[in-house]
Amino acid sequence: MSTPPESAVLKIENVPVEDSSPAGGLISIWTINRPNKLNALNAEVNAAIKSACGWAEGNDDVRVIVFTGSPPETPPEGKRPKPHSFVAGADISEFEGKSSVEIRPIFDDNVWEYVWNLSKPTIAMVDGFALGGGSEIALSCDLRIATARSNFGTPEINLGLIPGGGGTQRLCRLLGYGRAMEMVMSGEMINGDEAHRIGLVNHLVEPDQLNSKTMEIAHNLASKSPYTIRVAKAAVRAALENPFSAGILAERDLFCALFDTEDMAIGVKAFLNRDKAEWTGA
């Protein structure tokens, strides 16, 4: 197994998966560590980010990568605690002053892109803000997870901005047209009662439970086939991607090619004889 890329912005913990097949399988948990700034992303978090997605993608070990953000530091005495926070947005102080010809090349090679692209289950593990670029990082992710006291928005508009990491594209396909408007148009959040009511959020937890629930959403998805899991995930993205016939094609093609996988064998022998299967990843 390769060292993940060392960042004091971004911590990178590797869980081993008991039993995973083939042997060896890692939860990677990606912790995005800026307490004191909410865990906002700059140039730093997101070059880590950028970094850990290509030594994930090229290590076969990891099935699954699950992001959060680091919980607030104990304050100093008579101070407040800052509130719980996944990401809390884009550091905007890296925005004053600029160009729409600086700023296009951060943009066209962005983090959101990045984590969108990886070929593996990605999870968004959700405690606090998930604001502007953080809703954007979540929205990136395959699941979402989240805490009741989470708050989800894209408040760009306040800025005189738009979203610009896909937030106004994924949102309308995962939302739809008026949930995505309102959201966009408005700045305001949303509560995670109200983020899972309308599909957002896949599972909403208390804070205590946050950890578990997520890890044993991760550990059911690294126990499948690490290879046709990504197969599943290229399928489902094809909805997005394609018109419903050549989605339909898509998917028909990916089913096909699979039964000419080591896997596909594997796993049908084994539910004949009601056995466990024991993956190769091919």
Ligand code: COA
Second form
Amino acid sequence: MSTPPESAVLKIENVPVEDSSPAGGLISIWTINRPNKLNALNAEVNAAIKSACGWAEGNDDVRVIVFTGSPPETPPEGKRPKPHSFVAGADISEFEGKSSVEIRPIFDDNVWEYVWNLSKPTIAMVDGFALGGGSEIALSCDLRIATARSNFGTPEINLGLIPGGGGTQRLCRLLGYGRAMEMVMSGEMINGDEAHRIGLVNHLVEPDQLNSKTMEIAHNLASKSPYTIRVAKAAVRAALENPFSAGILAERDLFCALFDTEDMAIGVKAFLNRDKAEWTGA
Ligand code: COA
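Okay, that is the form predicted on its own; can I get the form predicted together with the ligand now?
Below is the whole assembly, all chains and molecules, this chain first.
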């Protein structure tokens, strides 16, 4: 198995998936590590995430990817601690002085599309601020698990901007037009409770349960056929890309094609024999 790209601003920890086959599967936990800047996404973080996406896509052992942010460090004597943060947005200091011509290439090849385009299941594990580009990382993941003390928002309006990492579109599709419009136009944050209530967050947990709940969900996803789960993700995504009737057809195509896979034969046989399916990933 190839080693993941190393970066001080993106820590990658690979946790073996027990009880799965093919053996050697991993849950890959990616921790954005700029706690003193509330894990804001600067060019170095973006490059590290893109590189890690390339590594994960090309590595069959990686079953599930978890995105999270580094917790605050102990502050120096006399200084207040920094708040908990998933990612407090794109690094605003990198916006200053840029023109549209300079910013465009960065956003044409942006980190959020890399995360969105991962074919494997992705989970955002959120404890603290998920703002702007940070909320867009969470929105680019398949699932969001968060604590009540988290805050989600798209405050770009307060910078004379709008979300640029897919936030307007993904919020609309996830929450509906009205809520998306209010978040984007007001720039106001909503806490974890509210985010959970409106469906922005899949599961709300206590801070000391965040890791275990996320890993429980990751292990469950990792226990499925790695091939079939990618097809499942593609099928649900088809609902976003297509008119309804075309989406139904896309689902039928994917469903029928699965009848030619080893894992479908294995899964059906295991059910009928009351056995545990031992997936081959083919
Ligand atoms: N870009 C760059 N730096 C950021 C940042 C961002 N998006 N978010 C926070 N930081 C930095 C702060 O500048 C500060 O750095 P410093 O200690 O070197 O001065 C550090 O992170 C801590 O943030 P601070 O503002 O002191 O914490 P706070 O508890 O007072 O406020 C927030 C927390 C999240 C409300 C506030 O940091 C904030 O509004 N951040 C920007 C959010 C945003 O607009 N995101 C969208 C960007 S497109």
